[in-house]
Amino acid sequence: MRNIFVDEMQKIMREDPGVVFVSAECGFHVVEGLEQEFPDRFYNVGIAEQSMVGTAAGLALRGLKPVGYTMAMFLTMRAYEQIRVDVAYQQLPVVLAGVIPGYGYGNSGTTHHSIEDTAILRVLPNMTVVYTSCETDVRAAARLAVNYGNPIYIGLGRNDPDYQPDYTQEDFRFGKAIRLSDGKDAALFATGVMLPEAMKACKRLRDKGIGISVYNMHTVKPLDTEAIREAAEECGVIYTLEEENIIGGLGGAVAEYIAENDGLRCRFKRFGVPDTYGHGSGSIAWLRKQAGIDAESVADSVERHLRKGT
């Protein structure tokens, strides 16, 4: 999805001279065309993520619309203080694009897995947190973000080429979940690259006579609480699915809302990465299987939970 994001940014920069692109030595073959077309609006600060965020903040203070682009794990953790103090605290209109969060870097191992970014960014006041699941999401998010006027983080995972959503860019709005299927037995809120897995799990369950309402909860903050309330009232059972640590992510956000609203009566279960570091290296599919967040594992767990209450 990084190629799609850069392609859309290139189109946006042709239309809006105020948009500038800041990179931290990331994805030469992806950003090369953008750099060549806009040499005066492209800044590569080198392997210095803190400097990238600080530079973006400075450009925003000068009235420009900066987009900071680099690998998710280094952006969110190495430059966390700069994101907090330079961007979020000052509520600057900076777009932070995290390349391939979650298990996206697969065989590169734990150092390159970004499974904590939702939790640490969600606690920052003024910060919006978004994860894209497909080309439609990426292009819509890029266009909305540059004129959003507030700090925003966009996670750009590795897309599933077989997943084609049945909605348009106009349907995509920050803070508003997109309902993709209808079912009365349970609701499943998925974010980012987990959405295709959610749809596959939904199909497996449908074949067994279990109807699931799947929502694209692309925006983890601000949360679409109306969608949660709708699901609780219609289904009475809610699941969340994310390629992030089980603590502090989408599941935590939904659980907080349910717990603090006495009028909501529903069963609830989270699917995410267990609260442990991986001790092996493998493909994305293998890692998801180990974490129990692949479509088959999710479908089996949902079936057991619904049929046996466990």
The other form holds:
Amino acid sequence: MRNIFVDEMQKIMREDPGVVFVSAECGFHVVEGLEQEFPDRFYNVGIAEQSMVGTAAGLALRGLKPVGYTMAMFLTMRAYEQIRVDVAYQQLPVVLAGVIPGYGYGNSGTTHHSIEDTAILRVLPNMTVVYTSCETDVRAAARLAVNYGNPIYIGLGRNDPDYQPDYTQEDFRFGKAIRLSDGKDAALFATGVMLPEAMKACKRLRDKGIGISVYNMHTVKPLDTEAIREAAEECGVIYTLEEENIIGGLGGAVAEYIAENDGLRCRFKRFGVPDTYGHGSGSIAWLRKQAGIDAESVADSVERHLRKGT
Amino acid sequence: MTYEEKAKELRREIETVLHRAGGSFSGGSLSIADVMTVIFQGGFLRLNPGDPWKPDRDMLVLSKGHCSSALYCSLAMAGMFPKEELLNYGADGSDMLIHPKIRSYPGVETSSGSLGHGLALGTGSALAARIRGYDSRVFVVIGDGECNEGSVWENAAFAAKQKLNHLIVVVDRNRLQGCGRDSEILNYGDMAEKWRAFGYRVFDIDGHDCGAIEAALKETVTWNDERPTAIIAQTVKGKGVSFMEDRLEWHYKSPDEAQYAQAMEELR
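Next up, can you give the form predicted in complex with its partner chain of this protein, since the form predicted alone came first?
Then the entire complex follows, led off by the chain already shown.
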């Protein structure tokens, strides 16, 4: 989805002279077109994430609309304190684009995985946290983000060209989940690259006579609590699915809401990376299988949970 | 009034604020008093009290945010807000945080307090000014201890590569940081050489010689060099108050009644 994001940004930059793109040595064969078209609004600060985030915040001090773009794990963890102090605390309109979060770098290994970014970003006051799932999400999120006026992180996972949901950019609003299917047995809230897996799991379950409402919970913060309430009332069972650590992510956010709202009587289970770095080398598909977050594992777990309660 | 008299007045204001609030950081606030005086009183930082946030403004980023008393007092003396506001320093519920908060008062350009952040913010601001075509100057005041932070050097290289010659970095070279002397901790040695190596036009001067500070700034604003400027201000922590000068404990201590009275006597 990074190519789509950069493509959309290039279009936005033609229309809006205030948008400035800042990269930290990321985007080989992705950003060159943008760089060539806008040599005075594209900057590569080098392998220096702290410098990138601080510089982006500095650009925002004078009213420009900076977009900081680099690999998700280095952006969010190497420059975390710059995100906290320079962007979130100062509440500056900086767009932070995290390239390939989750397991998206596959067998590059654990240093290149970003399974903590949701948890560490949503704890920051003033921060909005979004994960895109498809081209429509990316283009809509890019356009909304540059005029959002507040700090925002967008996780850009790998695109699955086979996954093309049936909604338009106008349906995408930060903080508002998009319902993709209707089922009465359970609701599944998925975010980012887990949407294709969620829809595949939904189909497998439908073949077994189990109806699932799938929601694209692209915005983890602020949380669409209306959608959670709707799902709890309709289905009585809620699942969450994310390519992030099980602790503190989307599942944690939904759990916090359910636990504090006595009126919501529902069963609940999280799917995510089971708090481990220990899966070893592997492709994205293999890693998802190990974590139990691929479509087949999720469908099997949901079926078991619904039928046997485990 | 001469720079020297103005600097004494600034030091008196700083000690008054710190005494009243029980505040720390006399040492590093007094060491930058002369530099701050020349920047603010010499017209190098062109302030607009009536329109303090206009996009093409000059900016001063106090990256060594713990020395905010020097910033707040300089801004008040320059007429950016009434001096009575200084009573709010560190007070419950006030916006005058010891480590400042962005735009809490006219002229407080950034939040600071976490070291190693201000240079990148200043660089971004200088870059924005260039993109927009503004004739804006950006001053960034950083500590020599702060230069321990790697983020300073990440961004120092970027600003030099971008030839941001309207970026003026002042390094307060007082050689005394939170737990001891620079020479005992990382021993940065020739600070000027380091900035020169990163591509800066360097003025290595006595940071308490207002004439030398003014000369360096005057030369900088001729813009006859494409490099950003680094002024290495060789200073003494606690400068101007005899019992504070070059004493580590005045990074932390607050002047009690007797110490405050003596300080004010020495700064008359």
